[in-house]
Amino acid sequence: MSLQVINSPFNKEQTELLNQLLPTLNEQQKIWLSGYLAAGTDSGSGAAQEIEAEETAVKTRHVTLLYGSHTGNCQALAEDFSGRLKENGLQVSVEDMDRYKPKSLKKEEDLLIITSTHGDGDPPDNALSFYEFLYSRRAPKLDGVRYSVLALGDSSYEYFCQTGKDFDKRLEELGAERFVERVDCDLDYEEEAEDWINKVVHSLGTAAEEKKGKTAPSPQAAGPVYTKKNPFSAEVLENINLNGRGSNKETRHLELDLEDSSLEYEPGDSLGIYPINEEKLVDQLITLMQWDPELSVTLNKDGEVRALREALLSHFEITVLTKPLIEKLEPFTSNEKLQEILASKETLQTYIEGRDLLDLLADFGPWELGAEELIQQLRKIPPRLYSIASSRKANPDEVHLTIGTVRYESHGRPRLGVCSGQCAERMEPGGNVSVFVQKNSNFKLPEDGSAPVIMVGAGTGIAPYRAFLEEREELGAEGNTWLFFGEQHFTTDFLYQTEWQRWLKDGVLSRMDVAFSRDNEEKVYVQHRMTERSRELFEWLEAGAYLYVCGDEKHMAKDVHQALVSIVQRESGRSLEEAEAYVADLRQQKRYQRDVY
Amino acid sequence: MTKSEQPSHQTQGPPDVMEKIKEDSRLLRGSLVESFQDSITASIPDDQTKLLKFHGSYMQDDRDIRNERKKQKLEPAYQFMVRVRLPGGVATPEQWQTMDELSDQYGNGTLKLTTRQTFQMHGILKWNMKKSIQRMDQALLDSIAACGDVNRNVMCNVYPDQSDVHREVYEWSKKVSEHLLPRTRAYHEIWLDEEKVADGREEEPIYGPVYLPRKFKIGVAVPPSNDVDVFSQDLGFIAVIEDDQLAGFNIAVGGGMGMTHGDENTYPQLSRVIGFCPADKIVETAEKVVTIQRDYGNRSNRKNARFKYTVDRLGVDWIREELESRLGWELEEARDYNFDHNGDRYGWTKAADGTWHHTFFIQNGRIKDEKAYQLKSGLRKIAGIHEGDFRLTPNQNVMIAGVTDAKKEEISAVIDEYGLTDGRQNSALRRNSMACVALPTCGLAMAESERYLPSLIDKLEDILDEYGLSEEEIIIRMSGCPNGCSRPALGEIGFIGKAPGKYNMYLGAGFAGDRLNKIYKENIGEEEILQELRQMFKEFALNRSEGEKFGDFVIRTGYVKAVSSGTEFHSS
């Protein structure tokens, strides 16, 4: 249809020119032209264009409606209102607060919150995580986000609508702009809720043309490069014990802030931590030797100087005894028994087992040993490496770790792993820890996202698989995934249980088999579960699956390896040698990767 | 109203989602088998939990650690409660021993005697459910229809003056219970590995494929004891004894305790007597009443679905006419009866047949061993020597019945050895107290109940002592939520939880379970509770009339108005 004065906003001259031009344009040219014209609408031309521009602006804004609901009222309202918003041409997504990724918060444009209040002013269960996130130090600045809150409650309670009030206040504190005043509803909430949504719809409609100009992030100034030699001091964001009450285990989930570190890592890499010795241990040692904790000692060849206490805390290893160390210290004591210990391998080994420097100094005095002299004999404290449990794509400025606490008693003293003990007892959120990234090219996801992946891990060996799945979720990788996990008890030791459950539901994880060794009379481990699924497991391998094993070498990886060889034997009719060759070939092709310790 | 004018099943609006779940369940099978095989979660899906109730089990979790576990990225500590079907609360010593052992092996080491005269076992993990139910089955116990939209455990009086009549009344209760059992073999297939019934080969002649709109409760009382709180039942039978013979039963319809805070369309209600039937007509009568509720109950709003709302909506007269029409015969006029109490009689009593009964005081029905009080072990030992039966009372206590003179001595020795109490050293208030389970396992609880009431009573006892009221029988009941498992609306003093540490306080129920109480204060904490009750107890001690019960006193002195029907429960 050609343009006429009556069916277009153009005058006669314009319509003639346009009618000449338009039929000559090909598709690409038309598209280009429409984009060109649309981009320049602020010059202010006809009314039709203005309307179009406004509609475009409406479409670019996105409304997120989050609900916290205990009895289902808020959920029902949220679902109803989302329909209403959509009818008004708005893009809306509705989510249960529990399902919402708080990290998306700073990207929100228009945020609507509908929440009830539970009990004595507490958030409903499914709002709790989001609530705590907002009130945590990790809550982002929300400049540019607009929001409004609808609160449901029961005025017979003292803290009427408290959760709604809290959200309202906190969002404001974080810099978000309240575009419709909060409404607090009593048990008979329907009318007031209706008023609120009408205001919201009205306001979103009229405010729509204020296009939000997202400023591009300013390029980061080139900062220092952090390495093993120059570790980054990362703030601890979160430190959780993953084991439930009554567990024999303690496994720490640590979240560290890497913002401004420009540290990069891939799933499968490790993070190094420089631990700090236990203060109590250092103090006991200094007291035993009657040294001055403030005495200056030389750290290294460069002549760096620290107070003795600080040096023992942060720079030297005092929890492990070695033969060279004992030999070096032997001349400083007149106690002949130390000679005897050093006389044979067996006596030395027996002594070293479960003892530390404090034991040695206490057991073999009197010493003629100065603090500086001791320091010169000690090893630098080595960093501990942990498989990273997060994907950087999913957590851009963070790194997560899964650390099993080592705790035992020996020779009359409770002992703690240096680093794991620090993580368990001396690493509060807000504190800092020195870290660096250790690449591990031998534990990497297949480049082809459609290749099947089998992951086997026990205990903290599960860590890199969390990173794998986070990464695959971000990438939208399509290949099947299968996780085998083992621990002691289902109820208390199912590490990251709710996360695997979510991934199973969302299809990021295709299947999962678990082995809890102490829940039944007969002990069941991951290799037993693999053997039970022998046929399918072999089919996966034949279909090109990548198999990963992570965790304890002595107790798990060896048994898993044997199970794997047996599975290949049984399912393919190969001989033992042939099956071993098959597995060796998998390894050669990088389809059998291990991170064992 | 004639048949052609029948109201539709759905009084308003579309059926509740639960109706669809039942309909699609293939007579209560659903996907329970598959759900119990899923090893990644200790829970089962939400819709399956609703079907599981019909099998006598609720999925619960330890709410004390729910938020803690959430932070730990662990799912809630899911566990299952199994409620036994035990008509009239009668169990053999062997059955007692089975439950005792099971609670140690798979449960949380305790047993709860419920306000409906049965055992509840808490804390069973998913993987142990089948084993638990199979062990119960070996002891001839089941949990079919102990929960769900069906007739629940049939209650029956445990304190007959005449043992023969009790036996007869109990047998009728059992027949009613058995007659109203669902006919589906789902329970036997799922838990007991019975061979599968071919599709379409089964039906539910009484219930139909969607069962009842809501739970249904039946209780049988033998005057003068109203221990079963017969008026709190959807359907109550009051035994009429003439010339030492059971003549039949008065029929009472439309009682129930549950309500929803803030929703005045919901309320507790007492049943109303509509007539009398001969003893041998009780099963038939029960069935027809159930079918009226099946056909006329509200299936679109579960909060308004109990039989009491059906009765109040259609009228007592209409119910009677409809019942008579379904029965094909007319009810006789109700006979006289008189209740004088609803509590238990503790200690040893001698029955007409010369045997002895002994009732133990079990605080809130919780059977457990504590360092200083080895209740569970003591009762286990008695179960090993007792030859009569155990009777779980509607007040959460337990009675050992049918003890011969010869055995009495042996049992008394065990009672002494373990110091098993008949409550005598407690105040009469404590002996007349009841609390539901509530936190941490009950998913509905808004406030503590079982874990809190004893300590509240400690404090009230001090006050009662001060005013010389320690031996005054006052019924005090607490529920963690308005569903009212401890029948709080029949407490002379009633508490219903609203939030942690906060309760609505009700006053003025009848001592014989014949009058509802009324709200006195909303949302108050312990300090205020004690303050209010101190004042009332003081006045009660000074100004009560001769023999006046506390529930009557608070009405006479104007603390609350008397409630004559549940429909006025909320009116001011």
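For clarity, a rigid core is taken as the largest C-alpha set superposing within 1.5 Å between two forms. Positions refer to the first chain, counted from 1. As the structure is a computational prediction, the values presented were derived from the model and not from experiment. What changes on going to the form predicted on its own:
- With the core held fixed between the two forms, Gln339 has its Cα displaced by at least 2 Å.
- Core-superposed comparison between the two forms: the CA of Gly121 exceeds or equals a 2 Å shift.
- Annotation for Val524: C-alpha shift under 2 angstroms between the two forms, rigid core superposed.
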Given for the second form:
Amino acid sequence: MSLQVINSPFNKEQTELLNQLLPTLNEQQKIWLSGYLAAGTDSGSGAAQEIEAEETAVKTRHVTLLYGSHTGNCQALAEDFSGRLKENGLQVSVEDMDRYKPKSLKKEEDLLIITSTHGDGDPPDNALSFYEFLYSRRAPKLDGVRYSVLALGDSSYEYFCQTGKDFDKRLEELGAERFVERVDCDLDYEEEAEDWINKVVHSLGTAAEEKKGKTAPSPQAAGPVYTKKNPFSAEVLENINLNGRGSNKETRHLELDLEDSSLEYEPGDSLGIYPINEEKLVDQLITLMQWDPELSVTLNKDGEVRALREALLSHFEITVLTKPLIEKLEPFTSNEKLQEILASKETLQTYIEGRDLLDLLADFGPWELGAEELIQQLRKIPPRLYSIASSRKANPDEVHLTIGTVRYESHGRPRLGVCSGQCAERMEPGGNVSVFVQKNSNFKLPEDGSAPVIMVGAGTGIAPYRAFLEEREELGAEGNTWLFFGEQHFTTDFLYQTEWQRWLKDGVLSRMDVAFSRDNEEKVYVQHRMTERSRELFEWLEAGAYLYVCGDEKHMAKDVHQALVSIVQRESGRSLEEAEAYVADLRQQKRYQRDVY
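Having seen the form predicted in complex with the partner chain, please provide the structure of the form predicted on its own.
Coming up is the bare chain, nothing alongside it.
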């Protein structure tokens, strides 16, 4: 579409300007322009006023959204919510707390924080520096800054959502104004997070509806999009026990078919599995309460209905006791012993350890509790996240997992991990399981394939390193790689032994140190092997190596961290404080990354 000068009321310069403009307009802009022309050119009339109103709407306060994320949930929410805020006419910047310059805080206008809590109330790794700054004497006064906090956590932990609570409290102490109350979310966080962002959008007072009406609809995807809310049903291709006969452990290697799913992942990402509760446990619970397994119960606010047995099998958590759940159920029993347990923090923690919902209902009857009432008190069964043990480049349309089976005896009953037990006993090749990909930008290989890589893992913490080496082999990466691996016994627990040996032979893996803790009188762990190789390890770090740690957070990861600080202190001659600062700097450079649980 272009204008011709002949018989046109426009001169040549005007025609050229119009011909430059018109091809760049979409259909909505053309319709708006025609309305503008129809309204006349009086500068004080409707069209000109509409332009002025739109320009004014754009001049909104700036929103900064910071996230502290361990598994990737907070990052995903931050990215999703930033899009929502932009749709509502706001200027938004989204930043990983590790990359944010905290001295900029005093310049902020509207500050949104989305954070998880890690371990025993600790900030996630990528939030540590920001957290420490906020609680230091260098933290500025924040008068004039408005803020709100969304906290993610797990109510089965004592310090539920502690990091979010700490941020909320500290920002208020520094003079910032809370414009939307903090929301603390449990594992089933989607609805509460949605309510929070809706309140934020409303409170910021943007021209949301006006702008939405002028936003072109986004194109529809060619096929279904599989996400956490809409998981993909993956077929089980292989399910193998990696441990040898006589081992104290059972570690399953799963291979799942992702063909036609369009799911994409990178080494370092996790796969989420929606597990199903053990049928025996569900039937025992229903029998104890003398309920009809086919009784219809309501699943959610949308009014979805399922049979009671199906609901307890596939939709609700029954294997974990939490203080909030016990407090919700306490009014339904006249048994005073439950009140006594709730009155003492120590007694409650002792009771919760190793028990489940069946124990609670058996121990504190009689109950005036119907099936529907029970369902309303339970939280949804959360997905389990497992580090992916394969490279998509090496295994197109597949994903591999390494899952340790949890089995133990407690309070007179054998217990089985919900998802690991399902994988071990009820997940045969040919069956299906509901899955989704959980991105994890905090555990990624360096973009530079020539950079050295040090990998430290124990038990199933070996999983992501199998993915790392498969990926580097496919890419032909030339950087040196060093693996520290620990387990109980060499003969029965050397997971993926032949693969590591092949990679050593082919040069994909440069060196490997192993620690089998139960093969000698004196227990030896990965941190001991690191200390034995301290000179070489520090030289690798000085040469730009990236260090990764995957495994148990409470013991292994803490011990490895301490060993790392000690190695830096010893080999560089730094003081303890200087060595800790060196390690902290590695973390900020993304050269020290952890995937711990």
